[in-house]
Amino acid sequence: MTVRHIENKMGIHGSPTCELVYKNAKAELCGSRKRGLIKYVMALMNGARLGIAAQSVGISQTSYDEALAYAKDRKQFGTEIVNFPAVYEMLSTMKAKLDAGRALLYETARYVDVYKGLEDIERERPLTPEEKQELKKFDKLATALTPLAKGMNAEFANQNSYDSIQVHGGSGYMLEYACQRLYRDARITSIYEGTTQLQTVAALPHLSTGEYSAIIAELEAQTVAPEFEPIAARAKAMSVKFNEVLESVKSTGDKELLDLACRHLYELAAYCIMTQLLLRDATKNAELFGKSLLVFANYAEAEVAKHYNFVKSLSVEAIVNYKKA
């Protein structure tokens, strides 16, 4: 086995990427025959996607930390720029995306932990009927949420690293500031282990079968602190919009239309789920998550309206216009 050459990449320079060449290399079978693609490769991909979601949250966190520190230190017109509405609105939105994305990551990781734990138990002894049901349930939940966690956190990492440079102004364009490295490192997260577009394809079966609608409905049944009940009502209105356009597209029976609307339905589902997860976190610890919930609810509401309006405007005839473009 030889290394052909090390790739010269835009970012993630701490992780060398290279092409390996195998010539008469010995190999041995790992696992069982005829299970490689469906069982092993897909399991590998889902695990890697969860890892990229975590990487993305780390980039989002550092991007926010760098931007906040700079905004507190940099003065213009006799005051720190963190006091300017245009800046603190950007910072608060970065923090809200970070907290919402992390909540989605942790929920997905929890599902993975449960079903992986049950798989480990199954190697030691047969599972009870109840445990088998639980294994099936959490495997399905993890499979459904993984593309959301990977895709949305990768997009948030790109947005937060972009905004971090913006907060830094001209200094952010200089190589001595960390935000430029974060910007370059973030770009790969929405590409490798399946682009964001491929994550929407992976989510499509769960949209079609109503699994995301079921997850949202279960989260809506949770107890919410009295001070957050108005947010819960707004979150419910968001899920109503999601279900409305989802059923509208499905009712046409047109697969190409569903594929065209998929990215927008994917984000609608993600924003509804993340809002519900932040509601749960804020109910448990208002001091830690209350502000992020209020900011994210405003942001998510606007995003849901945008995607809702787009999908509502779609028709089978409209596909022709997108093909012409």
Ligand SMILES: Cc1cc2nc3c(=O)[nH]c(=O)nc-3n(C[C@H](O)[C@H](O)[C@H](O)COP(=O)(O)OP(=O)(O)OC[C@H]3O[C@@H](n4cnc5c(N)ncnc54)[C@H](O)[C@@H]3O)c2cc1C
Contents of the next structure:
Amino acid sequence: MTVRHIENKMGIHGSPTCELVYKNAKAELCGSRKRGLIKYVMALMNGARLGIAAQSVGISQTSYDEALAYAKDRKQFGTEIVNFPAVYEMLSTMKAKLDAGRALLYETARYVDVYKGLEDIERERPLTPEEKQELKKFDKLATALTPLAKGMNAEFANQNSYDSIQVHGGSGYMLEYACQRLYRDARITSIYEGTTQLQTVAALPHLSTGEYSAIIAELEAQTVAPEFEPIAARAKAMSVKFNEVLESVKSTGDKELLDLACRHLYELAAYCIMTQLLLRDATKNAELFGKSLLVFANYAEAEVAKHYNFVKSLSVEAIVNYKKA
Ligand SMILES: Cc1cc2nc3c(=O)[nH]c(=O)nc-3n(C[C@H](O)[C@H](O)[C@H](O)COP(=O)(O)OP(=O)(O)OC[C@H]3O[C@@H](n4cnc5c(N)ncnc54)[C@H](O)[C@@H]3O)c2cc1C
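Beyond the form predicted alone, can we have the form predicted together with the named molecule?
Zooming out: every chain and molecule, the one shown earlier first.
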């Protein structure tokens, strides 16, 4: 086995990347035959995707921390720039995406913990029928949420590191500030372990079977603190929009139209789920999550309207316009 060469990358310089070339290398079969691609590779990929989701949340957090510290320190027109609405809006949106993305990551990790815990037990003794059901349920939930957690957090890391530079102004473009490194490091998160487009492909079966709709409906049944009931009503209106366009695309029976709408349907599902998770967090601890919930609900509502309008404008006949491009 030889190393072709160490790659010259735009970011993640703390981790060298290289191509390995195997020539007449001895190989040993591990695991069972015919389970490689579906069982082992998918399990490996889902584990790695959860890791990238966590890496993305870390980049989002540091991007926010760096931007906030700079905005509190930097003065323009006699005041710290954090006091300008244009700046505090950027910062509060960064924080809201960070908290929503982290909630999605933790929820996914919780599902993985449950089913992996049951798999560990299964290695020592047979599971009861209830435990078997539980394992199946949480495995399915983890498989459905992993592409959302990876794709959305990767996109948020890119957006937050971009905004972190924006808060820094011209200084952010200089190599001495950490925000430019975060911007370069963030860029890989939406590419490796499956691009964001591939995450939407992984999410497609869960859109088609109505799994995301069921997850949202279950979350909507939760009790929220009275002060957040108006947000819960707005969140419900978002999922009505999601389900409406999902059903309208599905009803055409056109596979290419479904593929074309997939990224938008994926984001619609993700925004509905993240809003619900923040509602739950804010109900438990309003001081920690209340502000992020209010800001995220505004942001999510606008994103949902955008994707809803886009999908509504699509038709089987319109596909040709996209193909021309
Ligand atoms: C720094 C770095 C480290 C890496 N580390 C590893 C590693 O450790 N192990 C490893 O195996 N690989 C590794 N990779 C490879 C990495 O996983 C791939 O580059 C990545 O999955 C994208 O695949 P690709 O480069 O072949 O792009 P392509 O698949 O050629 O994609 C090009 C474009 O087409 C889109 N696209 C492709 N297929 C579809 C589809 N079916 N539907 C919709 N859109 C599609 C993509 O979204 C993208 O926009 C690494 C790459 C980098 C840059």
